[in-house]
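One chain follows as structure tokens, the form predicted on its own.
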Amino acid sequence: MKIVAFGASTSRQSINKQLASYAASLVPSAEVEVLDLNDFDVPLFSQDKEAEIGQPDAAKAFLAKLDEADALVISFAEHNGSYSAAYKNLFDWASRIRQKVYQDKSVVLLSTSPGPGGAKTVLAAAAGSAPYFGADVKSTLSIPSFYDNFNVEQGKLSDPELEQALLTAVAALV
């Protein structure tokens, strides 16, 4: 099984990328590829820009990476209660190329934040809309207070209850 994982953020120290990478690594015998959204730089989407330039190669490359996967693990950063602008923009371009961005693949949706909310608002939005874009959402999980619950040096969750919840969430991919 090949899993493509990414944090829906362009932060170089993205806690959501760390969480997605760790979660995917918990799937036994899976080959994991972790994407960095910085590798898929696209101009700000508009119909005018689309008419001018067509479909950006970076959006096509993003979709090609999703094509290679058997399953996806995505962890959402929350910016002002919504998606990060970089992710939303890339997703908008990708959905113009192919409406079923997730291609009916099994998907685990995660979120985390430094605060106690754990980016639950964006996670709820993602879980609500993802099926319209071809996601077979197997589970969702929010991890609150990332730095209190994730050991950055060891690269894993330090809270046993959250660890078990994450193991259960990713087990749904198998």
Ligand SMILES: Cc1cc2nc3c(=O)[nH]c(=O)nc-3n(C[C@H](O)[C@H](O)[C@H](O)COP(=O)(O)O)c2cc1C
The other form holds:
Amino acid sequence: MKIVAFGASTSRQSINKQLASYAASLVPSAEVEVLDLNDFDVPLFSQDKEAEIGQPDAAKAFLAKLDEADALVISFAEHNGSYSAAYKNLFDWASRIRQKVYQDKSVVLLSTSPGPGGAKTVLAAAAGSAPYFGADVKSTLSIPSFYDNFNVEQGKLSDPELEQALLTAVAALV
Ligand SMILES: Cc1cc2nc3c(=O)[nH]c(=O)nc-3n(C[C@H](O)[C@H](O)[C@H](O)COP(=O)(O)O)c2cc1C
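Can you now output the form predicted together with the named molecule? The one shown was the form predicted on its own.
Below: every chain and molecule of the assembly, starting with the one above.
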């Protein structure tokens, strides 16, 4: 099984990228590719811009990466209760190429933030809308208070209950 994982953020030290990467690594004998959204740089979407430039190569390249996967692990950064502008923008471009952005893949949706809410609000929004974009959502999990529960040096969760919850979440992919 090939898993493509990414944090829905362009932060260089994205905690969601760290979480998505770790979660994907827990799937036994899966081949994992971790995307960095900085590699898919697109201009700010508008229909005028779309009429001017058409479909950006970076949005096509992002969809091509999703197509290579059997399953996706996505962890959402929350900005003011919603998606990061960077992911929403890339997603909007991608959705104009095909509405089924997630192309009927099995998907685990995660979120985390430094605060106790764990970016639950954006996770709920993503889980609610992802099926309209071709995601077969197998499980969702929010990790609160990232820096209390994740050992950044070791790149893994330090809280045993959350570790178990994450193992259960990713087990839904196999
Ligand atoms: C503009 C802005 C708005 C934010 N809003 C929220 C929020 O609504 N909820 C939350 O839990 N964290 C919020 N945060 C903190 C983010 O969770 C934190 O920056 C986190 O590291 C983002 O994930 P990332 O590291 O994967 O980019 C916000 C951060 C910024 C810069």
